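Here we start with a single chain on its own, the form predicted on its own, put down as structure tokens.
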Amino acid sequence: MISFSKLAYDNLDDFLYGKAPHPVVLKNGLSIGGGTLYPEINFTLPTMLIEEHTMPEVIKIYKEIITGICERARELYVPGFVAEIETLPPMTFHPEWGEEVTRTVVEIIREHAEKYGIKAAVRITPNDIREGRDLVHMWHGSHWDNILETFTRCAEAGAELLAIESVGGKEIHDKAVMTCDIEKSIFALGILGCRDMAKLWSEIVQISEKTGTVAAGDTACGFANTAMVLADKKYIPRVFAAVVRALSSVRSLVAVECGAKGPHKDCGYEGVYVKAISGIPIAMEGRCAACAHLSPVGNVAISVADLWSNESVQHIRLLGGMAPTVSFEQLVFDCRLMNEASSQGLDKARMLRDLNADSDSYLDPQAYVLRPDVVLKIAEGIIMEDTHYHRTKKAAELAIAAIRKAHDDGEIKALEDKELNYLDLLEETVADMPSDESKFIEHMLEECEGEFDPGKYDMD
């Protein structure tokens, strides 16, 4: 694996958005992070069953969205962007219909390449669907081997880039985020999400290299933006989610040490983290995703962005048009703003994402931990540490410091007297629980004792 014991990046002045120390470039020529800021859309079908009989409409609205994609992209003189497939489950349990959808989609972005010279890529997504009762175990069994057949069989249909939403650890998590355990919260990513990460992404990076495809990177969207989700209904504290999307960073890094090499995905806000560490480039969302989920952080998010994507939005007809064509045109003048800010010199980049990291930043705990120059502080402590159990507790260490910090200079909204209380109960646990992984492991299988299988884990 590859370890990552400093930054990417010397200077927050270099820390830009459509710009990466490593750049991924496409069989088409399109270089993401080279230098451009393009649009990432996602879409998703309206509510309908998919089953065999119905995969022929699925097929048929999969070629609606991508046309009228590819047809806007031409219209508004789009220079390249990514379409991403998120397989729904019954594609994933069924990996041909999953490669069918991509072809479809591969095909008609092809032809509208060879017609009008758009340089476009498709990025594969399988649903993780290794959740459930009759799950037999995270690494073998027919849930393992229907993803790894997905990601294969779409990978030769097309696709060129591979990303996952994993869920290893989730069960746990699920419970920590509903009573702010900052315990399971840490032993759910550091312990269970980083040993499935490292499992699940060696066998990606070798389909990828099997298939000549990018392996491009995973997501904690399962983890820390259902915190931020709950946070936002005011569910649980703001702070308990700005601390764990911090945790989140070093399980989604996990990929990138077993090869991925980026763009990672975009729902994983922890992209930042993981960029400044890594330099590989990332996909972010913020303001038009608010189609899929609603959050504090919709400036913040594009700062460093190499990918602008809106998550997800379902084919639905507005007054503007389907939806997905809506999406993507907003997408596409965020991007072309940014693009000319870049053309007119680092001191005009600088200053728009500066202006979009401030926009959000005093607002939100959980957008303070997403600038630019927080998260390299913060990367910068995590990497110092050797192991990923050590890394995430000092993630916990670090966000919760540089929130406190924050909230003192008065560079954040002054936090509640809740939001403060619970601050000073997450700094006393993450202060007490103990500096030998193999302790903390032992106490965690005790505290969570029927509420997860750890033979699934290889921990029995």
Contents of the next structure:
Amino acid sequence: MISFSKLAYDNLDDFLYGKAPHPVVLKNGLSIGGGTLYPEINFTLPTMLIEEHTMPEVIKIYKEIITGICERARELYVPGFVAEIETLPPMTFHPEWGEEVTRTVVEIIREHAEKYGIKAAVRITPNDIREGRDLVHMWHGSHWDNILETFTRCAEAGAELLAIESVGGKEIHDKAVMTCDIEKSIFALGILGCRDMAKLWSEIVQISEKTGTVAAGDTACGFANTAMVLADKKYIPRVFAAVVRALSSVRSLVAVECGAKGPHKDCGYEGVYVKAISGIPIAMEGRCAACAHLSPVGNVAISVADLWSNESVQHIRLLGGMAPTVSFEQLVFDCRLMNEASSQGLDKARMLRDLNADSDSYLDPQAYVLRPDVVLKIAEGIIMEDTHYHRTKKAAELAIAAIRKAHDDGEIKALEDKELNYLDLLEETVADMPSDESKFIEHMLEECEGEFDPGKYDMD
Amino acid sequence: MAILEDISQAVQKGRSKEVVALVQQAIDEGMEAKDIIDAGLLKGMGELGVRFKNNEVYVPEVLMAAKALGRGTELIKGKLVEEGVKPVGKVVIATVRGDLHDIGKSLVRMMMEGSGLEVVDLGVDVPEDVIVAAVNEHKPQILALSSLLTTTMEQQSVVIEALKAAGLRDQVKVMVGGAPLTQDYSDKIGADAYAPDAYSAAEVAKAFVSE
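Now show me the form predicted together with the partner chain, since the one above was the form predicted on its own.
Next comes the full complex, and the chain you just saw is listed first.
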């Protein structure tokens, strides 16, 4: 495994959108992180069941979606884009269905590429089905086999970027989020999540090598975005969601440690930390993802993005066309503006980056921990530590300290007392956690007894 | 009675040990279990529920209170049976087949438990035949179904049709929820209620069982 002990950036001025120290260049020459911010469009089906008899309709809809997107790309002179297919659970349980969808989308993209010279690529993100009553083990059995088979089949069908929203540790993290239990969160992400990522991403990297594709990246969506959504609903404090965001970066970095090259997946806002540490390009989503969910980070999210995504949108009709086409157009215009600023010089690009960051970061601690300057400071502290556990614990400590200082200095809108009470609680809990990883695991296995099956992670 | 107010306050603060001690004291003083439940334990949860609705407290506080309420109720269970007091109501809850999302359903379950309802949680990715069998076995007043995907919400309709086929539809109120759902969709598939969030779901469920 690659070990990162130094940031990919020496100074903040170079930490920009559209540009990464280690760009990913695809077979058609599309360079992600090579100086241009490109749109990444994601879409999902309208209300319908996915079953064998509905698959012809499913394929028909995917054809409509991608054709509409390709035509809009031509109309708007889009130089390149990425289309992400996130398989729905039945398409991972039946890898041949995911393969058929991929082949359909790839063929239409290739037709348009030949006719109009648009450089486009497909990212395949198999739904991680390792949950539920039938799961026998995280790393073997039919669920595991189906995920890996879906990757292989879809890669062979033409998807060039391999990604996943993996769920190792999520069963514990769901409980951690609902109870704002930071110890449990660190156990789920820093121990279970990191161990699972190491197993899973070693396999994905091997598949990418065999199929001539790119192992791209993961996302802690099921962890940190779940916290963000609950914070938006005022179910949990925003400071907890902000801290989880920072510590989830250690877990998502494991993909790169295993050999993933980027672009990191869009809904993983922690990608900014992954980019700061590893230098790989990242996809991000923000204001153009309002079609999928509320977030307090709509502008700051674009500050250092290399692909700009909409998260997902249903295939429904709007006045401007079908929703995926409309959503794509919104991404295209955002990218145009950002790229125009870059073309007018680094000062303009830095100004636009900072305007995007400043416009969000005062209003919410979750946006504050995504500021490029804050990210570099926290990331630098994270990589000083040796193990995933120590790094995750450090990420929590540093995020808590950064939020408290920002509150005290008036850099973020004053936190309510009930938020500050939680910040105190988080700080005290993290300070009391042991530095000895084996003692921590022993303690957490007792704490989590009956809440998950350690045997599924070979911890029994 | 001061002690009932003390129980209510201890529940709201999530102090399980204190709740258990106070409930035991109330039993020792000869109070009726129904009064301890209604004017102490459930009153406390009700008041905390209002504070949650007003964004004064977060879910973890509600969960700690629900845990305290559960400890208090456990202590008094035998006495409730002796007095012939029936549970507030029973709910079977599940995320439907093909959908692996758990957290929204779990929040609804906890809010419902905090309202004094007994909840049987079938988990995620639950096929319609398993749900029908659970309704048959547990005889709940309410069946709550969750789905978070556009491609699984139709499964809620499949469950309702399966209940009809099993002759159970009239015996249970069906509530539906999940991010892509709407009241219109709920009406279209013949559900009895749609709840946009966990708190509303518990409120609707309480209203159903008190009918």
